[in-house]
Amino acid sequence: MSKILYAFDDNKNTNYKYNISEDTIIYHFSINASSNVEINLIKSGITLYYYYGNINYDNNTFKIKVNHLKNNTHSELFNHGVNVFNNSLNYYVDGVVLKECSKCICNQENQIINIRNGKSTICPNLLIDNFDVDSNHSAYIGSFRDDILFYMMSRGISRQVAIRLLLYGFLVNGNDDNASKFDKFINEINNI
């Protein structure tokens, strides 16, 4: 059983800093906020998920560090944003694996969707100084497909719905048991 933990940040820059003994999901959802996260893996053998859902609607930053410091730790990270208007959002995300840490997962998965012409920015940094580590990253910035929305509005689904049922699983990951946790995030969502 994993411990669970929530952070959300509204309209406020926030500093998160998390040392982590055991398997851990973090849920992290944040309007228009700027956040800088650290998170220390200090136990060999656990197992770390983060779920980041960012609705940005100014100039913001999101920064996240995850240290790899024990053997066999494993960190899957998973960042989304949306960036409203024509305005700039940059995600700095960075995995570190010690030379003297082996047998490490650490991957990143990082996405900004721009509603308009918004200035979005990802680097995503694997910092691995150990050759028995498996890590991956991956870092997209667009727009949601044409044939997607096509193929939604061929159904009898208007536009801005389509936009809003993507935007919703973009962002909550599926997460649906715990939407009572971030009632303000899904009612922003509806807002966009």
Given for the second form:
Amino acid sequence: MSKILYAFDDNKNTNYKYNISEDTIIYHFSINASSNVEINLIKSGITLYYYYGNINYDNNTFKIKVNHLKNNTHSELFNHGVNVFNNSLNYYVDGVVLKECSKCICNQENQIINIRNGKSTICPNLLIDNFDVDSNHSAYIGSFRDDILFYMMSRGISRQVAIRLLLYGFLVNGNDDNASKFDKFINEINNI
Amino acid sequence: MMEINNLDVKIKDSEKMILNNFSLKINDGEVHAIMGPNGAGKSTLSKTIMGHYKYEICNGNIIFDGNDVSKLDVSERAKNGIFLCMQDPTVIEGVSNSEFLRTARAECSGEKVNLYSFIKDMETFTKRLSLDNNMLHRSLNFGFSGGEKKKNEILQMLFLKPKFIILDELDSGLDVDSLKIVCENINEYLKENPNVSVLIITHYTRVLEYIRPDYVHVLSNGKIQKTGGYDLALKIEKSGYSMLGNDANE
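Next, give the form predicted together with its partner chain, keeping in mind that what was shown is the form predicted alone.
Time for the whole complex; same chain goes first.
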């Protein structure tokens, strides 16, 4: 059973530092805020899942750095943001594996959906100093794909409702039960 | 009734015409099949009827139940009762099948979906299609096999109750047993709804063995070159499109 931690930023910039020594899932929801997150994986064999959902209206930056400090540590980051207006949203996502840490898994998946013409940036960095690491990263910036909207609309769902469904799924990241603890975040999705 | 009149269709932002002066009339309750060589325009036709964003109608119109649907957006066409069973259904992460279906039904009917009747319907349909009921809680088509995706299309069809069904390459990705199950469900639906008409887009006669067409058309160079009955499909399967002359064999 993994330990579950929550973070919620509501229009307030916040710094977080975690020293993780057991399997952990962190749900981080954010409304219009910059955040700086540093995570140290300090015990062998542990796994971290990090889910970040972010609604952005002004110029903001999300920085997260995961340091693999022990052997066999595993991190999976899922960072999803929606940039609503014509402002900038920047993600700096670092996965660090030290030379003395072997057999680590270090993965990250980053996506920002621009609703209008915002300037969004994702810098997915994997700083790997060991030869036996399993590591992947991905980054997508853009709008929801036309083929997805076509499929949904072909079942009678209007464009507006289809986008709302997609936004919810994207920001909640399959974690409905956990996101529902943050009513304000869910309500904000409906206001986008 | 579906009437396609003198349709010229090209790919958007391109001069390439795919359908040229294409016409077809499908009466209520009729099953039509369109066969044709690769690149003949079969999938373009199915997507154009549904209003796909990649295609542009230059001339002609599509009249369904007396209304010109060619100017309507995709969701309005679906609300009018047109359903496209896609060749390669789209994967949508984060949106569950259950949420998707309930939203679609609510949008089509304008009424909130009763949860109890939804659960009962899903129990019935998943059983009929030999689908695992848990698929309803999974993301739409995410991690589904080719067969599960096609069965999910038919589940959506059974639930949304369309009046005009387009089956685009139904047999692709389906093994023989799954094809049989899927076709039996479509036949059952047609039996329960005798006014529903079907347009089958296919390369092979396999699907036509289960869903017998009233008419078979051969599409080539963007227009219908020949029309016949099921026997025409059998002839094509046996001898290829070359038997129809150069026009039908690009």
